[in-house]
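One chain follows as structure tokens, the form predicted on its own.
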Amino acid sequence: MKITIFGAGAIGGYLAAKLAIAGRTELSIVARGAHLEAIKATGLRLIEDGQETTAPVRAAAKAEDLGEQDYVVLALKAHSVAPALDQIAPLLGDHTSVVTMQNGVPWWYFYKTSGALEGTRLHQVDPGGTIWDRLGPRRVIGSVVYPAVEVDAPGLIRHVEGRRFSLGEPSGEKSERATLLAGEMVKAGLQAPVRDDIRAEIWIKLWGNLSFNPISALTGSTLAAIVADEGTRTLARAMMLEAQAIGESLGVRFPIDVDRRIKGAGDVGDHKTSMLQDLERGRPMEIDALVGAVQELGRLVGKPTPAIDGVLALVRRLAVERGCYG
């Protein structure tokens, strides 16, 4: 089996760093910078559980040099998938699978849905629908991610918690591509259940996402911080009962009540969402995947949004003000 990871940060890196530890699967990744030369010359390295492993990887800058794939990851945030386009192109062939382990609604939210929206292409996430014309939905296996990870120094991933990448088809068959996928990455150590409805799972990660990262980001707090405090945890409440609606008039079921979200997210602790940690780095935030899309799905199914828009427009005006907004 030929897998390439597509973008080799955190996620990206612990994922390689476990296949390529198992020894099970022609595994590259595709890299750049710093982080591209240290994985060449010392291998790409992962803490774990208080260990450290070195896992031989074929590392590359351009998708050119490794070749057709049969599976490639694309583990970057939604907004880099665009630019990446070219490169990823040489990657594919006829029966080659793409992996989105984007956060947000993913571009594809639309195919096989069987709906009076089928087929619809999502302006906040693909303008133009270039990703869904170049990359094909055919192609799709979607992705939800859960592991905390984070790039200690370049080739150096530490893994924090977590190891659950769940899978699924947008058709909601368990295909033999997303099954044979799934096996390879449990026996490298991870977790890979293969859903039946891939779109309810990224509903719930995506309830809290929308909501506390940009809240997140707009007053520099942590998780803690924002469900301690009745002003901001009823702004979020808000948003998420908007988010609901939207999702519910798809056909989405959520398995746990708003308020059982909310305190999960607090009991993370004094945790800085990503949104936060890229204004604080000056790096581009997941503004639209998070929060535009979910308002644009809303003004589809016709479901209002006065919370969602409010805290929309004050998070760009802020990203576009520090320079973290394309």
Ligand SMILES: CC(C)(CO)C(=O)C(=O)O
Second form
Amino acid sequence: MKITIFGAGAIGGYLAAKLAIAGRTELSIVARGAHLEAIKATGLRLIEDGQETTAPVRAAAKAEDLGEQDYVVLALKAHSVAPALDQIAPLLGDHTSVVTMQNGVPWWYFYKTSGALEGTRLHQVDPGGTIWDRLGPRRVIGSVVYPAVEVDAPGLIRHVEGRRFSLGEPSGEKSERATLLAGEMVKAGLQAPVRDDIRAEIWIKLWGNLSFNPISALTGSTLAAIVADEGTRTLARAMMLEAQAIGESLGVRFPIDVDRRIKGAGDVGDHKTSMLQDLERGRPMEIDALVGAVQELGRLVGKPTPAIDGVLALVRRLAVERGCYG
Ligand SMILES: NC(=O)C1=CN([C@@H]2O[C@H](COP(=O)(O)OP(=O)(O)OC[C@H]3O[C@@H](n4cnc5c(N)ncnc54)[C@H](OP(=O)(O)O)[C@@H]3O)[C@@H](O)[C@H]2O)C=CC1
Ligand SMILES: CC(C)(CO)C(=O)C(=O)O
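What would the structure be for the form predicted together with the ligand, rather than the form predicted on its own?
The next block holds the full complex; its first chain is the one shown before.
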């Protein structure tokens, strides 16, 4: 099974290291910059459970050097997918599956939804519909990524917690391609359940990201602090309720209530969200996929989003001022 992980930063690097250490598959990564040079020089290093292991991965700067794959795992930030389309193209044959490992609303959300919005392209995550047109949603296996991972230095990945990568076809079918990939991941020590409703799980993760991430960036607060403060907790809750109304209009059933989801976020503790970490490092923030796309869905289903609109306007402004937008 030929797998290429395109964008081997924190999540892609972790997945690549686990698969490579298990030695089960023909695995390559596409990376760039100092990270690529370090991996070529010393291998991809992973720190997990206090132990460092070096993973023997084949690393390339260009997809042309790797050719057509059975699976391409996109482990880029959401805003990096469209700019990488030309680079990804040589990996795609007729049979190639593409696993999307981004937080937020996926660009393929309205593929095989069978409702009135079937085929709708989301401007916030796929401006001009180019990802949809060029990658093709028929290739997609969706996913929800739970591990917390960081890149400590070029070539060095540090796993913090979590090993679950839920997978699921947009159609809900338990396909052979999803099951085979899940099997490889399980053999590598990961959890990879194949879901029959990946969108519901995307919404549960997104529920926290769309509210806590921008509030943490705006305030410099950890998850625990946002939940402990009545003002920020109330604001997060208002955003989440707006999002729930949108999700439910789209037919999603939320298996837990908003207060349980808020408690779950608070229990993570003094953790800085990825959006706050990106702001502090001067890196582009995933505002459009995590917040802007929910506002866009709200407009599509005619649900008001006053709390989301306010927070989105502020966090975009902050990102523009700090050079962390787009
Ligand atoms: N990290 C985490 O704990 C979690 C992350 N996620 C989600 O997973 C997704 C990936 O996040 P994460 O792994 O943290 O992001 P990272 O920034 O750590 O990794 C993305 C990698 O892709 C590289 N990249 C971008 N464009 C290209 C390109 N054209 N060619 C080659 N390499 C490229 C980046 O390089 P460069 O650094 O040079 O830009 C970087 O190494 C995001 O949607 C995130 O929200 C979800 C759950 C947890
Ligand atoms: C920590 C968490 C769960 C915040 O909602 C997250 O996914 C992120 O930081 O992006």
